[in-house]
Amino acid sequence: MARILLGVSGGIAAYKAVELVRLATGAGHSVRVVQTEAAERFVGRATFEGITGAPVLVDEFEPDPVRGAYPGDPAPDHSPISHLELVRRADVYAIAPASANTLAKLAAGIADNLLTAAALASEAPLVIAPAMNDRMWSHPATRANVETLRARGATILPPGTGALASRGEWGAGRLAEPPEILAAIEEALRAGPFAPRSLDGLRLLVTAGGTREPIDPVRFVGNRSSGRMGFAVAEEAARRGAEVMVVAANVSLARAEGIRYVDVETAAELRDAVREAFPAVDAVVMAAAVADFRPAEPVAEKIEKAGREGLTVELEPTVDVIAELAAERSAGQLLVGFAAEHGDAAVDRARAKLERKGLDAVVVNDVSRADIGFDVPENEVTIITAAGEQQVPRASKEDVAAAILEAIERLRAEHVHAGGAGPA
């Protein structure tokens, strides 16, 4: 589900962005409000924070106590200017309702309140809810403005006809009702955002599943990975402008739209899709549960049960793929491991792993949890770089992707600031 940012500017209309608030909620998104001085006075900040469950800011100067994360998200290790991150992180931007005021100031790129400067700072879809008087929506700037709006790329849903604030008016002015604004927020989503997103131009390699190393045509030695935390990645890159491919092992997971999926059953089936397509990709997630091991001698035939006390199986290594990548790839392009751990020394084993095989990350996990991990729909890691760590607490692993992503969008401006160069 997508993270909105809610303008609410001033106007007796913002008691219709509660409603907004409570559907998209209730619709799985993840809410933050941002409200003018003067949408105080008709709504209070405590309404919107006992839905969304995050803080309301209305000044550019005040602290975001949770450091413009959204609900579920987990916080920057840091202090961002809390406003900008806010906003930096948003899926969408909308205003609702937007005064005729606010539609100036936006128009004119004005930027003299929080509501205003994010609409400036943000590179997310704009859907715009104008609410006002008849006079004021039908005036020749009024309709300037709106237009200008739409020609930049901005959603726009125009007033509904009815009564309005001012008894006995009736007239054009009406905000559209709130499951109407909610539809407009995701199919705003769905055509994606008219500017530029942080992994435009980024191919993106992910790997997902766990493969499976045949003992003979119906029997395997496996594991349990469902592929949900790298599908979780993969479609989180794709949503930030990256063009990615996966190859999944064994996994049985919805596909989305716009993801090539290249479909293997083992360890050597996986190899040769990751080999064939690292040439051509800048970044490589390989969050695939890769079997260790695989039977030496399968049998072609089924292994009949009748008149057998035990039966043996001799094992031998599969191929480490990552550490082939790592050794073989040119400059600029950034590998990300992943290390399903066990216990107490499960940072000290990822961190060796990641100075072992030469890579960019370690995504690690601590699989001797039943409540993350291995097919459920929350994880709880640490993001291993040679610049430090970084905990992620247990969240959705969509959530968690977005973690991962933001790291490597960190490691990518890095690597430019670099020159492009790989970790030693």
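Residue numbers count along the first chain shown, from 1. Small disclaimer: the values here were computed from a predicted structure and weren't measured. Think of the rigid core as the biggest set of C-alphas that the two forms share within 1.5 Å after superposition. What changes on going to the form predicted together with ligand CTP:
- Once both forms are overlaid on the rigid core, the distance between the two CA positions of E60 between the two forms is 2 angstroms or more.
- In this overlay on the rigid core, A395 has a C-alpha that sits less than 2 Å away from its partner position between the two forms.
- After superposition on the rigid core, the Cα atom of E40 is displaced by 2 Å or more between the two forms.
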Given for the second form:
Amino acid sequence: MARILLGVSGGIAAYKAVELVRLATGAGHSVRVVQTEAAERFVGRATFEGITGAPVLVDEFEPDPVRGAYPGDPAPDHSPISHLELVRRADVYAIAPASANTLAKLAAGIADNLLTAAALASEAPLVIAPAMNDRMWSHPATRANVETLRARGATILPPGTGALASRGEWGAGRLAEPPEILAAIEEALRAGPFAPRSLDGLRLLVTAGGTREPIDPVRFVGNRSSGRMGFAVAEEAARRGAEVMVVAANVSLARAEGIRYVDVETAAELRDAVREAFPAVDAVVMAAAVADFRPAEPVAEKIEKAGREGLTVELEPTVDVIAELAAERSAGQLLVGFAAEHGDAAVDRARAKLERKGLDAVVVNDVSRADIGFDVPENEVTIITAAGEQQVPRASKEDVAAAILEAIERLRAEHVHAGGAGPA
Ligand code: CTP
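Swap state to the form predicted together with ligand CTP from the form predicted alone:
After this comes the whole thing, all chains and molecules, with the earlier chain placed first.
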């Protein structure tokens, strides 16, 4: 389900945020909590950590033990900047309770703690549930701040009227009830770019990594693929509700919960694993860099250097797995291939590949650039389908994965509209 970032600011209503987190995790969402220093005086981190199963952060400079990952995500293999990574991954940012002070900072764009810095860096839908004393709520400054935030597109859940925290006080200022806040969060998710469970019911097979073809027991012909792109597609698909299986060729990255992984080494093993799974899936994303050639006669014992002038290894072609699947698929099974191309004619060559191999989409990487593609966290691709081309500007592999899955969603929708007549 969704990744929710919850900002908790200072106020007695912070105890209700505990209930909100309990409801949200119970509904299947992964939640990370950031608190202000004042909030920590009302509810300790341990309470939120116990319920979310993830560390709580307060200070912008404290290291995040899980490096921005949400529960269920594998942690990245580098240390990103906390407030940027938490919001980059968030599908929605909810702030509950939002104190008068936090509202004022949000309206003014002040970023003097982790909660507000994260808000300034966030592009996710913002849901704000204020709570404060009724005179603070009705103060013209607060009214203006709320209007500013609303005009910018934030969802504001007005506080309820009733008994307030300080003894004998009554008025508008009580934090909205947790079920109401969760409903607003889910509504914001539906309206936002993240469509929860948009791949519900899709059985997806993803290949990732790079195959290794033995020359002898210790040497191989391999490539630089790390598996990051394929793993990002698999994790994003699982989050959108797909049932995901990954055939991983020599990938040393962390594994996500809820995804089935099958490890292989060679192109032949990858082919066997893919063919076995293929009849029971609806779509295949072939992100693995599969060797096109392998040593024709791998040697059973380690080749000794002594007494040799040189070494010639003869290579023979491997089976093109995705082309083979295309020839055998049943109606409606979608096939997405990758193409490692370079230079100006990259898109034309990839389009030719789409047609030659009989694929539904080809994702083109420009491998002549060192800053994107192989073994780095970012990518920039063009997605080619029969309908046209979509440029995905340089972005994290997670965002590129989202674009690839949106292309699959469109292809599925076209298939349904075409009356279910799948590609031949
Ligand atoms: N592929 C495959 N089986 C192979 C080789 C490649 O299924 N034996 C798949 C890859 O997983 C990828 C696509 O085919 O999805 C890449 O196509 P490929 O023909 O290998 O092209 P490139 O590697 O991009 O380059 P070239 O055109 O030079 O072969």
